[in-house]
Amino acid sequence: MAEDLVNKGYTVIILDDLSGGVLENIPKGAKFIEGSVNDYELLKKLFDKEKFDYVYHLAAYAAESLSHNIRRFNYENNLIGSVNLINLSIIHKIKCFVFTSSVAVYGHKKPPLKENSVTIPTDPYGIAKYAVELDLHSAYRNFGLNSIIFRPHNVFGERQNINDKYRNVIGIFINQLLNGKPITIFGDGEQSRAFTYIKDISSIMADSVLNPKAYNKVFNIGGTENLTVNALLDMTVELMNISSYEKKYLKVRNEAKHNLASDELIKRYFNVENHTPIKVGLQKMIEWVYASNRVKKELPLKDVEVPINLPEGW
């Protein structure tokens, strides 16, 4: 998204921590500065220097299922230093705030997910994305800092980290298969899920700001082509051509069997085209890894807080 809008033509300014992005991954013409959302000094000083007009926030710690075993963690990075992005944004009269959500904060109910949709998230990760909607809609409300809210969800492509045992299907089995590794697959490997191109959606975000009639509504946004787990991996290892590898499926996780949100809202609001097929998709990230030479070994689990009920293989 910040290479989109750096071909646009605006001035961009990138904040991150690099705990899980590299700096290959700066498109030339941004500015980049290596800081935490947390560090609130940092952040009033950045403010204070840049004079923004927009605000993209996309920063997160995005591990659903083991956020319930990083609790503190998990809200200082994702509902804290979302807190200090919008303080400052009212402070600084930011003309629109762009916050990636997630179907996260659906919870556990039966597809298609509409935005109208009752939200019940049901793990630390969920709770606090759509704490940060409910305090962006008061922010709104007393102080009118306009905001556009994205539910995106499996999002995969290029440039992603594949080193994340702990997130992102798509990259952890590649990683597997490239490092020989048994396959890990929680459950039956039937649950089902949308998964999203990057590109579908980088953009479309990006332009949202010049759209005044989706100021202070929430969206979901990505693919709608569901795929099963099983049939993933079996995409995977055709595409990567890979001949022999194991298959290990473990105790399965508390998470909904199947996921599907739904695009009409946002095909209202944006010229949301057709999305990328899946195994197109897949193809390019495969293309990407191979390429790159991005294929480290998986980190190990570090700071858990609560060592109770992890999922098996963690």
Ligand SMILES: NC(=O)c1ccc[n+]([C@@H]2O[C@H](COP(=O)([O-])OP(=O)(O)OC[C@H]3O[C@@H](n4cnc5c(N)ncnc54)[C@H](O)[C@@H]3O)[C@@H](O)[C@H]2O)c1
Given for the second form:
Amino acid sequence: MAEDLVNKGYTVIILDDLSGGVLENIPKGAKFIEGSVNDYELLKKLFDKEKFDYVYHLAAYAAESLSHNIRRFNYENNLIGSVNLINLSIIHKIKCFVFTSSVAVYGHKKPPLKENSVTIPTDPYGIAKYAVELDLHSAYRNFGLNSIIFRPHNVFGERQNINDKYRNVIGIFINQLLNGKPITIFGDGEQSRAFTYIKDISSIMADSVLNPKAYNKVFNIGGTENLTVNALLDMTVELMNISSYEKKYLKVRNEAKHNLASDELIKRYFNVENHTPIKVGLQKMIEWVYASNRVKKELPLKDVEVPINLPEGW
Ligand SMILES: NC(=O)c1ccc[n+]([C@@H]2O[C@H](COP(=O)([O-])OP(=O)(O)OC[C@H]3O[C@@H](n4cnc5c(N)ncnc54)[C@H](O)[C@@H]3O)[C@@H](O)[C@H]2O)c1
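Could I see the form predicted together with this ligand next, after the form predicted alone?
What follows is the entire complex, opening with the chain shown before.
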């Protein structure tokens, strides 16, 4: 998205603490500041100096299933960090605040997930995202801060972090296949998700601030082609041309069996043109993985606060 904004001629300033991101992902032409959204003094200086028009807030630790076991970290990073940005956006009269929430706010609701349905998130990651959504509604009502909230789901593609074993199933499979490790699948692998190729959504989110009709609304954004985890693995193996590997089925996780977010609303407000077939997007991602040499050994175990009911293998 940052690259898209640079290409469109915006002055782009990226703040990232590099906890999940890497310097190689910073597009040419963007200014980079290494720091955390939890560092309020740094944020204050940045807002004073740069006089932002728009804020795009994507920083988060997005390991949804692990969030049960890193509750404090999850709320500090994903909720309080967001509130820091919202406070300063109010004070500095930002024109629009774009927030990447998640379909995690729907909890275990039956699909199709629609933006106006009751949201009861079932894990701390989803709760933090939903709390930020509510805070943005309140910031609009009380201070007039405009925002656009996107709820993406299962995004994949080039530049994704593929070294974190707690999230991004496609990255996990690619990493395990390249490191010759058993492929881990929670449950029977028949759970399905609609995967979203990043370039189908990044440009919509980048351009969204130019669409005032979308201000103060919430949109699902992402793919509508459902695929089971087993089918996803078969496709990944085929595209990587791997002849032998071992599968390891683990105890089922407490997660929705099927998820499908409705894209009716976003189509009414944005030009939703590209639906890259998952196989095409996956091929591009795999080519990038080989070309960029990003696969590393797994990152060490995150500091777990509640070492109870951890999914098998973690
Ligand atoms: N990838 C998905 O499928 C998906 C789905 C729904 C929502 N989202 C949301 O979209 C956003 C981007 O997700 P992504 O998949 O690109 O994840 P990502 O980990 O690749 O990107 C998040 C970035 O935030 C940075 N970050 C984390 N904590 C920070 C902090 N305290 N201060 C500054 N930077 C910090 C990380 O270093 C990383 O570069 C996140 O908010 C995520 O919750 C992602």
